[in-house]
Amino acid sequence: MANEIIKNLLDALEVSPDNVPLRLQVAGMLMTDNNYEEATKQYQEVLQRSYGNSNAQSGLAAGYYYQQKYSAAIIVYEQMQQDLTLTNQVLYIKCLIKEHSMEQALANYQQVLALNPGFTDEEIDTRLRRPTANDITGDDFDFEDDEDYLMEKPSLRFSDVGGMEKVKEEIAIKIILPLKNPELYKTFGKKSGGGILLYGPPGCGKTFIAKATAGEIDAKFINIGLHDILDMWIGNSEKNLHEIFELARRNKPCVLFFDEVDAMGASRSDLKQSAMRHVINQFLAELDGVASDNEGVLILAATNAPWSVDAAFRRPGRFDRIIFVAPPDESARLNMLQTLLQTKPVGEIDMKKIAAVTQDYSGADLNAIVDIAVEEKLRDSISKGSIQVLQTKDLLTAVKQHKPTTTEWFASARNYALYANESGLYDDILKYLKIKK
């Protein structure tokens, strides 16, 4: 009976293809019927007619999740960050776990628990729950015992990073060359260490370049999220932050990387909770090395929203270099596509053509395009009983299905660059967008 109703509604859509409410209803019924592939097609049709439709985005991401297209689902969820319901947040976290993005999954789960303290999910809890302040006292928690969890030794080098030449040059001058030429820098009164703030749209390789920086100087790498620091007990968050800096100081040269630093470095005037202000003040004191020597501790931070970071973080000696990490240029996209496809069964692929038509696509977007094309070929291979190789047309079709996720970010960034840019901090955004002041 349900299949007959769906068929009748699909017939109605043939007559009235722009009827968005009807198409949403059909997509929902297809989801209920576990026909996720057809449901996602309907949600995509809705989004072509009603850009940013939250119901269609939510349905599309869920459809991808149930088809095990986790990276594609993540892209959609990241587009709708401001509109995530609890159900969306849970599926988003599960997608991150499936894609082994454990740090990001944990950070999002901490946010869910902060808003829904009694929430539990067996699958997520099994993978993410670690001892909390409810289980141990502040005196029992020791970052020295947690070094293996927090620290790694990346093998990545700058040569592994496609494009980003300006970013590499800035990092080299600030961080790498002082370590390789200590006497020269000492002559000019410059120490090794200090901070760089990387900003730009999500998925463009800020974490990747930070790891490559550590690999370039054969240094330890500590990747810190807000969830590694915050504690429900007053004073413990500041202690945790201090211990993380001490861990870096004990293991220098060390690259200390703070992801989504805007969550911690939000303007203090905007924070109503005095406890969080104390954490920020502690962070500033650690950056200044008030009680300790930070020489050899290289501090990188990343943010998608530099306009939300307290101006105090940008003073000399703190994050005094602010670097725009743009979407990969054409040569970098070519390099990324070659890397993504090197282990896949491919036929004749015009890589340059794909790179040319993916202007503004982030690295994460390119990964999603390859995923979409591969999944279509898997279906084709199963139905034909033999391996069907990827061709140029398959990737071009995937490009049409997946639009760049950086568009929304640039829409916001453009306004800040035009109307809140007295110091010229966002001139690189205007340059990228080819806008003259």
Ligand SMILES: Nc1ncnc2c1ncn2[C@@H]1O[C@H](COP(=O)(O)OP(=O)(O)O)[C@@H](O)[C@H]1O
Contents of the next structure:
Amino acid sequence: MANEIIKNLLDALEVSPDNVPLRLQVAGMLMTDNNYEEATKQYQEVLQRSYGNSNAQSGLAAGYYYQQKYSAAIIVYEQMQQDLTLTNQVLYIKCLIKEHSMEQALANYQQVLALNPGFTDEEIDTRLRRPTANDITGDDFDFEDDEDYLMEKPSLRFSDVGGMEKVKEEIAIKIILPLKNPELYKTFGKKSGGGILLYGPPGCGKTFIAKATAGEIDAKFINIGLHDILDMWIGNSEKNLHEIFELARRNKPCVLFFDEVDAMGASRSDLKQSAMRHVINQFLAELDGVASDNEGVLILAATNAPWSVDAAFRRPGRFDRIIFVAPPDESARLNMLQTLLQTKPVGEIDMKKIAAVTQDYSGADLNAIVDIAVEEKLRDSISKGSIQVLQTKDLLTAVKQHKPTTTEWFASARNYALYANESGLYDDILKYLKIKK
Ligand SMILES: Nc1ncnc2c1ncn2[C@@H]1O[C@H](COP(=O)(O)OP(=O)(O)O)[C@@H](O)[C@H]1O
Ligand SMILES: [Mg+2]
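Please give the other form, namely the form predicted together with the ligand, since only the form predicted on its own has been shown so far.
Zooming out: every chain and molecule, the one shown earlier first.
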């Protein structure tokens, strides 16, 4: 019955493809019918005709969620950040948990709990509520207890990061060399300081290279999700921001990494908006090192949405290098596949072929492909009672099952690069997309 109606409505859409309300209705029915794949297609069609339509965005994200395409769902939720309904928030948090972005999940959960005290969700609670502190909406972050939790000493090196030659070089020139040759830089009147802002589609190694930077110079690594500062400690953001910088200054050499810096600039709910200006100012003051000395503190930041980052951040001495972290090219993919498969039981694998057919796949996507193929082989080995090794065809099958997650990012990035490309900020995106200016 439902199928019949859907079919009729789809026919009607053939005749009037631009009827957005009708398309939304069909998409909703497809969702109810558990036909998530077709539903997401319809929501995408709506978004092409009605940009930013929040019903379509919610539907699209939920459709991805039920197809277990968590990273795709996250991208959509991040685009609609400012007006997530409770249902959307909850699905978003679940996606973050599935993608192991625990800090971000926690920060968002804090926000849900702040607005909906008493809210519970079994799945989220099991993953996010810390056993020692039942009430995570509690006080201020306790730095004495949590320094270890904030700080690590990575063993990851640049050589573990596939490709990204240009990014490595920029980081070396801008922050590693000054640290290793302070006298030389002083002689030339060059002050070290200022930071690098990395941007690009999710899963392409921004966090990874930031961590490797710390490993490369044997420094401590502090990884702060900006949502942590803004949400976890509502009302105390400025103080906490200052304490984080102080923690870094006490532990130099240190790489201080701010993830999701766009969280500070983006137009957020009114509740946050007024407080936001103070936080931004505090952050800028810390960056400028007015009150203190940032020597030996290397500052990196990352964002998937550079267009939402406050322009004041880009002034000289602040994030004055903005680097595009592109999806890995073919040789980087080859390199990453070799590393990923090194420790797995493999037969004949034509890695070059896999690298060739995974254009637009992020590092995280390649991880996913190998995971899918390994799981399949595990199942196979159990049913056959002997170890079945990975073959080229297993990986090719996995490639078909997992679509690249960077395409959607480029779909919106493209528009910014074409229509909001002030002073050529996004030329690298155009270059990557082979679009002539
Ligand atoms: N260039 C790369 N070399 C090796 N692994 C990579 C690379 N890029 C991404 N990865 C893998 O993908 C995962 C996700 O990357 P991540 O740095 O979190 O992406 P981003 O911060 O850009 O969203 C990493 O933990 C790593 O396992
Ligand atoms: Mg990251």
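None of the values given here were measured: they were computed from a predicted structure. Rigid core here is just the name for the largest C-alpha set that superposes within 1.5 Å across the two forms. Positions refer to the first chain, counted from 1.
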property: Rigid core superposition, residue 421 Cα moves 2 angstroms or more between these two forms; result: no
property: Cα displacement of residue 402 between these two forms reaching 2 Å, rigid core superposed; result: no
property: Core fit, then residue 390 C-alpha moves 2 Å or more between these two forms; result: no
property: Core-referenced Cα shift (Å), residue 31, between these two forms; result: 13.9
